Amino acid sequence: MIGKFYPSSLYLFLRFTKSNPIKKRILDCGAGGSDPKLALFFENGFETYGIDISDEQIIDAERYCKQHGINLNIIKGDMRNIPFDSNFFGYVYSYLSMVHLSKDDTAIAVNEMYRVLMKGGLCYLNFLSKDDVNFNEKEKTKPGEIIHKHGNEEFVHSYYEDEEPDEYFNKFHIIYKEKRRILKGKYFTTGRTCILDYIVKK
């Protein structure tokens, strides 16, 4: 047992998979970091898998599996073309990932979720809602889209309006979705406030 707390959503998705009678294998997308989240599935005896487009991110979840002495089998891939065979997963999850990619490039990813997916598999997801602290209507490049710089890099976020996730999920059922708004704080030490949460299957 590690003993470490999660954000409150993943054990929400947990609970969700308790009752779905199918394989638990499960895919982490943007696994990557020195706090891996997969990990809390690994202890509720899930073969996991984790896929992350940046070497640091792995090297740093690899340096927490060995200090744990667990294996989470995080590779590097990249969510808009997931390195893996059709209908292998019977869960798939990214955790503040997507918020990285494009509208475009994130219609794209959860395509492949999709692919990737078991028939009446669970996918969960999260998007950041234009109503967070860190959404400048000023600074939009495309509309919801901001490029932010750190150092000499430019990255992009994806806000979003409380209905317009939806139209990524044609193909799936959507079985749960909450907008979590943070009174005070910040959700689970991201630095964000306010978050569509999304629990959709196949």
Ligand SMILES: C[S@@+](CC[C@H](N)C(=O)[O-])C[C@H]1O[C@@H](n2cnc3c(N)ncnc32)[C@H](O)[C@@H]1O
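The term rigid core refers to the maximal set of C-alpha atoms that superpose within 1.5 Å between the two forms. Positions refer to the first chain, counted from 1. Note that the structure is predicted; figures quoted are calculated from it, not measured. First, how it differs from the form predicted in complex with this ligand.
- In a rigid-core overlay of the protein, residue 10 has its C-alpha displaced by under 2 Å between the two forms.
- Superposition of the core reveals a Cα shift of 2 Å or more for residue 182 between the two forms.
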The other form holds:
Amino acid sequence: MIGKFYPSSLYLFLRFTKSNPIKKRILDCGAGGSDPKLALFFENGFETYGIDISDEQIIDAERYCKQHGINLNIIKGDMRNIPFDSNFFGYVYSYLSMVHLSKDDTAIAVNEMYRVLMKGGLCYLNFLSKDDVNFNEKEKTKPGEIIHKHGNEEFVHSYYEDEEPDEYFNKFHIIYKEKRRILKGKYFTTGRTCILDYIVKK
Ligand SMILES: C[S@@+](CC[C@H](N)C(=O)[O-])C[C@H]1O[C@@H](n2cnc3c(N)ncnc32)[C@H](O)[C@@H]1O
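Target state, the form predicted in complex with this ligand; input state, the form predicted on its own:
Below: every chain and molecule of the assembly, starting with the one above.
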């Protein structure tokens, strides 16, 4: 037991998984970094898999795994072309990673998640709300898409109206949706202050 503190929405997703009788095999899309969220599911008996597009983020996650003596199975991969067979996972999620895709690429990634999910499987995804502190309409390139600079690198961030992400889920059933405002706390340091959470079922 690692005893780490995770974002509240992941505990909620874990709760939903516990009342869904399907194989406990889970994929995290954008799983890398020094604080891999997959550890929560590993601790709860899941067979875990992760993909990340960045070598550096995978190395950071591997360092974490080594420190804690666990293997989360995080490999290089792009969530727009998920390197797993169709219907392989009981659960798929992406925690504040899909926010880095353009809106067109987000539609592609959500379709890929649908493909790799078993019938009856659950998916948790989140989106940045236009009410987030970092949304600035003046900087937009396309509606709701903003380029943020981090050092010399530029990242796209997509921001959404409250109902806008619903259109990605035509093939799913939306079983839970929440608009989460983070006022203070550990995950406030990510800089995100307003998030739209979805739990959907195939
Ligand atoms: C803000 S970090 C969040 C990482 C992790 N989910 C967490 O909460 O600690 C975003 C991650 O998404 C990854 N990422 C961005 N685009 C991706 C893509 N198309 N496919 C897979 N991973 C991607 C980045 O490399 C980065 O590791």
